[in-house]
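Quick heads-up: it's one chain on its own, the form predicted on its own, in structure tokens.
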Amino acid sequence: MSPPLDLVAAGRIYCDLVFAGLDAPPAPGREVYAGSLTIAGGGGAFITAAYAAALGLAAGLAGILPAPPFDAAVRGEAAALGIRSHCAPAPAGSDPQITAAIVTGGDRAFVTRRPGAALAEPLALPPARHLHVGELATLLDHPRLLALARAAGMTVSLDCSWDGAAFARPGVAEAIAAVDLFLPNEGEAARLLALGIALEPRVATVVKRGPAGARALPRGAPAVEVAAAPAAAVDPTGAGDAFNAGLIAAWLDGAPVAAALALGVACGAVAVARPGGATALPCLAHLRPPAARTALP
């Protein structure tokens, strides 16, 4: 039996087709050409697991693979990155779960086919210290995931991932309140607050602010902010998920809030300087500071 994981990331798994270096912005009725195309494993859960593994954590992935032929690319990349797969195959006849990411002007747009459930039933999780849920919709669709994690003694983090339909569903505030760390970006946090949804997880909300850095809002403690790390921007795809991995790794190490944010933004800087989400990541263990014992409250 394999030893327990430090982190298992659960959520939708995509094959990303990342088009970068466009000669002009896409427009109706006009063909544009990309300078590069990267085919890579994608989705918040995959990218967070990849960066966690690169940081030296024992990282696993739970979800449903894209349908063939895209499943082979995702399986191969996960193995190369050192991610332990706990993934199910796509149901027969499924459309492939893929995302076309179009990088232009320092930002990106996505077109995604999301054909079915995020996780296979009956739900199961490998032994781990921590569960990271890659998108709010996954937790809303599979609420028993949280009970399974708590019964196994796991702490839990939740990314948001912009989803207007999910924001309007019942139970969003309750789902956020039940996790330890909630990790939206600035736009997602603003939208949830505008809808009257409280951002009050058990330990802290951490807001990712892109070039402005990140802000932690711990329960019962003052806010903490850090600036973004310098980076030569190539492709922002997956930067928020890379941030998640750094923050969680430092938190599991027992690092103080500022150090956890700093490792998050350092991983985000690595991500924006690379094409695609997590392709051919180098070892990033040198980014982890020595463990400190003053953790997030």
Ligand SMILES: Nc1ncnc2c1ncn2[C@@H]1O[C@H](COP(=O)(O)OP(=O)(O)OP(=O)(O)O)[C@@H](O)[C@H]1O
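What we label the rigid core is the largest C-alpha set whose atoms superpose within 1.5 Å from one form to the other. These figures come from a predicted structure and were not determined experimentally. Residue numbers count along the first chain shown, from 1. Compared with the form predicted in complex with the ligand:
The Cα shift for residue 15 between these two forms, taken after rigid core superposition, is smaller than 2 angstroms. In this overlay on the rigid core, residue 25 has a C-alpha that sits 2 Å or more away from its partner position between these two forms. Taking the rigid core as fixed, one finds a CA shift for residue 58 smaller than 2 Å between these two forms.
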Second form
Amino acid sequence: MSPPLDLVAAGRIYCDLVFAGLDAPPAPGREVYAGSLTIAGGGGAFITAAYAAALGLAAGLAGILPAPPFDAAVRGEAAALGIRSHCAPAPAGSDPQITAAIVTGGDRAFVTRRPGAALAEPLALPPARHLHVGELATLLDHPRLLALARAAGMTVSLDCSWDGAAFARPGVAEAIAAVDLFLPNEGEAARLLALGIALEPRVATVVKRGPAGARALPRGAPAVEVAAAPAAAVDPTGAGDAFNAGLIAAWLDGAPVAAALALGVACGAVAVARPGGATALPCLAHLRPPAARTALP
Ligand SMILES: Nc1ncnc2c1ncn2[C@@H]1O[C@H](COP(=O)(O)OP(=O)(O)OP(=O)(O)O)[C@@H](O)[C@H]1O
Ligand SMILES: [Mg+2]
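Could the form predicted in complex with the ligand be given as well, to go with the form predicted on its own?
Shown next: the complete complex, the earlier chain at its head.
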């Protein structure tokens, strides 16, 4: 049996098809040609697992792979990034879970197919210190995930990910209250608060604020803010998920809140300065304090 993971990330796993360098803006009734096409693993769980592995954590991924032939690309990239896959194959006959991203005029247009369930049932998690759930909707769809993680002694973090339909479902406040760290961005936090949903997890809510940095709201303690790390931003894809990995890595190392935020924004800055999600992500262990690095097995 392989040794326990530091972190397992669970959530929807996508294959991202990113078309860039278009010879004209896309328009109905007209064919345009892309100068490049990148095929990459995507979804919050995949990108957080990739950054955690790059930081030197033993990181695993739990979810359902996109249906063939796209599963091979995602599995291969996960292996290259040092992510241990604990993923299930897509059910026979399901559409591949894919996002087509079209980079146009400095922005991106997306089309996503999100078939079936987020996670395979019956649920299973590999032994790990910590469970990170990539999106609120996944936890609402698979509430037993929490009991499973707690029974195995894991701490739990939860990204929000914008999903208007999920925000309106019953049980959102209870799901947030049951995790240790809740990690929305500013828009998501504002929307939940506007719906009257309390953001009161066991340990802290950490709000990601794009180029403005991040703010931690620890339970029973004053808020802590940190500025973003300077970055020559080229593509915001995955910044929030990269931030999650840095924050969680430092938190698992026992770092104080300000130091955890600092590693979060350092990873966010890496993410915005490179195109795409986690494609060819280099080693990021130098971002962690030497003591934390040697503390790992
Ligand atoms: N332009 C930027 N310059 C430097 N750092 C940035 C920039 N944009 C984002 N970041 C860093 O990345 C972190 C996460 O980004 P953001 O707030 O956009 O998360 P998000 O909206 O959840 O992103 P995602 O699109 O991945 O869901 C920020 O808290 C910040 O530290
Ligand atoms: Mg996000």
